[in-house]
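Here you get one chain, nothing else, as structure tokens; it is the form predicted on its own.
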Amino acid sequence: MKKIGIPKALLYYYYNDLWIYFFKYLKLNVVYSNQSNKKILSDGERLAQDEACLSLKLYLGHVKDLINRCDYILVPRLYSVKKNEGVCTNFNALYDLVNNTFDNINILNYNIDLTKNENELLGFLNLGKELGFSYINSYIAYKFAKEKSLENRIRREEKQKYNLTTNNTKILVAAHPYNLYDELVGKPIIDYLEDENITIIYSDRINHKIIDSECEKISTDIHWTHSKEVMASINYYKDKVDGIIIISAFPCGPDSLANHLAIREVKNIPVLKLIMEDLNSDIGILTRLESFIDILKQKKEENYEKNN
């Protein structure tokens, strides 16, 4: 039985539910790379160009981690996933980067580019065909996977709605999911906040139906689809949380602009920006987090005394 390797980086954090249910329906085995660790990062740093962002370096390290463990490594190419919008140029070039960086690996690829009418369904039909399945079986597998991934998303959104009703200190952690949940990038921050009994609101769990309307309150001309999710969450949750932490990978160009636009709309709560790069000090990050939480708690106590 064919083994499909999936790097646990970048697009994994957007599409894993869709991928896993698609391959599961077709009775294919999936092999994941290991969680991000120092070796994976070190391998990625050696493979990537100097100007590559931390997230891309990690991705290349995850691809290397899968070599000799599977028959194919899944590397999609995304150009446009929503009409009149684009995505990070790294997602445009992902297939070419991997294909030119590694020798003798079998890449499993599909394209999504709405500017050429190459939509997600067509991509998965071609993906199934490459693996030897008929269009009918691939179509059924895609519909099954789409339904299951939507169910999971709705479940996460409902849990977040409940978390907003708690009386705990609430912090929105705003970041692309591949930074937010990565073991080296966002996970230590999430763990620290949980240890401090902070209720975490996640930017990727916003209802997708309101992303466009929330972004339009900030700017009517935002090009990057995935940045819009982060911007919309900041605008939507700014009056529902006690503080906001924004995590970004150095040197992400879209983030530097999009995050700045969103932060301008935040008036009454503290905001902490964390720019993650290869040489970040864990102690330095934790010190900033500790100070930020102290400010939030002090502010909350002052508001309580004022209103009672």
Given for the second form:
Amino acid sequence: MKKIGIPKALLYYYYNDLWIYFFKYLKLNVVYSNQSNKKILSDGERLAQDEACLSLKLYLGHVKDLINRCDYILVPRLYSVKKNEGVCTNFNALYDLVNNTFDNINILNYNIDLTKNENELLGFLNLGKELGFSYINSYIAYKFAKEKSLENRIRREEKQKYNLTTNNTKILVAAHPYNLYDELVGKPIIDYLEDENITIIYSDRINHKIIDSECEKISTDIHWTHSKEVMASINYYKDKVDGIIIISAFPCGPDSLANHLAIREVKNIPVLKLIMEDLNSDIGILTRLESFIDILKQKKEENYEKNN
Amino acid sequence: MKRIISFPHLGNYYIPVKYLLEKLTDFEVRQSPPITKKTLELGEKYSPNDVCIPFKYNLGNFIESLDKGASILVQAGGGCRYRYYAEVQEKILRDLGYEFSFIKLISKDKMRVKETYNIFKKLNSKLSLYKFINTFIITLFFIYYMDKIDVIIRKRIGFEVDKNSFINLREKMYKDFYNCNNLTTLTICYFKYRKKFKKLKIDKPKNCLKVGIIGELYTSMEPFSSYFLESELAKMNIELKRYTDLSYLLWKKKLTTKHMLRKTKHYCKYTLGADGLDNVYRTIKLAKKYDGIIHTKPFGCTPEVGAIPIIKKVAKDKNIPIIFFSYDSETSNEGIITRLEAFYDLIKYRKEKK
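Next up, the form predicted in complex with the partner chain in place of the form predicted on its own?
Shown next: the complete complex, the earlier chain at its head.
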């Protein structure tokens, strides 16, 4: 039976639910690459351009990790997933980049480009066809997967809503999910915050229906779908949390402008901007986190005294 | 007192833009002061740290214009990060305490005639649609002719006999172009100067070195940002070819995308974002007749970073030397010259070996 490999980086964090239910419905086997580790990172650094962003380097490392472990590697190409919006150009080039970086690689690919009327459904139908399934089968599988993935998203959103009502110290961690949940990039930060007994609010668990309206309050011109989510979450949660941590990979094109714009809207609470580049030592990051949390606690105590 | 309208620099294109704005509005049109080191310093000081360098140049231009008394600023917009420049720059400038109105020519990635007309109508209530379209078309031809002449110049300037003869004639041509009021006189003017340029004395050996310049648009069009790469190359007696110019970006790109996809299908299945695919296509094309390729980009330019591995692969397959320049505000002129000289020696050696 055919095995499909999914690199645990970049788009995995947006589309995993959709992919996994789609392939499950079609009774296909899926293999994941390992969690990000030092070897994957050093592989990626060797394969990628020096100037490529950390996330792209990790991605190439994950693809390398999958080679010889599966029949196909899933590498989609995105251009525009929402009307009048675009995505980071890394996603535009992803397929061709992987295809040209590795020799003899079997890639499973679909394309989403709304400017050419190629929507997600069409992409998955073509994906199914390439794997030898009829359009009807793929259609049903896609609908099933879409429904399930939406359900999962809503469940996460509900949980977040509940977390927001607690009295604990709350911190919004705003980042692209592929940085936020990555074992090397965001995970150490999240682990640290959890150890400190802080409730974490995740930027990608904002109610998906309010993204557009919240984002418009900060920026009318932004056109990167994935950055919009981060910006909307900063605007929406800024009055509801005690502090904000923004994680970004170096050098990130969209983030360099979007985060700059978002931060200037936040006035009353402390913001920590972490730009991740060299992952060989997280001591520098931890020191900054420590002092940030000290500031938060002090502020909270002061407020508490004022109120009493 | 008239209000002053101003806009950032991009090579010599301030001339047609000035022409357009002067015809369409009642304001005094004054382009930003020429780019200097100071411009970059100013831009750098107030920009986000990791933004790409065109943003810093643009912001520096705006600040200098505002200091000179401008009260209306124009920003073009376009694809990639350019599309988002305007909003961030406006906010930064307002935070600095400047008062001005800001005009974005292209919104939502596409330029629509009616929307643009409405923008100008707001500036000048007497403007008629006919005059708007007419001036616009003349400006487009202005740009088109400028680029055509530049192609001729790039081929010949490395071999000029009288120093600066090309540059001086070009300055004169711009002045004459600027005084043309309709398409016919502009076209006549263009042909006149084309003849003149072709008659300028050159001393060109038959097997001269030929180099193609590809890369990101701002660094290839604004000489200051690439540390005057083209004139440095001209000093080395090299024939140049550069694809990116304003007429390419405004309409040629759209018309040729399908053709490019067909020609690059061995390497690329999709477009790579911004000018990524274009550069892969150019590499394939240049590899046939040229001796070397120079690729320029600002540091951290995401679309080019995505395209470079593919460009490198093409260059390796086709066996053509290629050199990559990545410009940052800290890049030093000497480093670039040294690398350029080494590159020159390489292509010269290869040519002689053949």
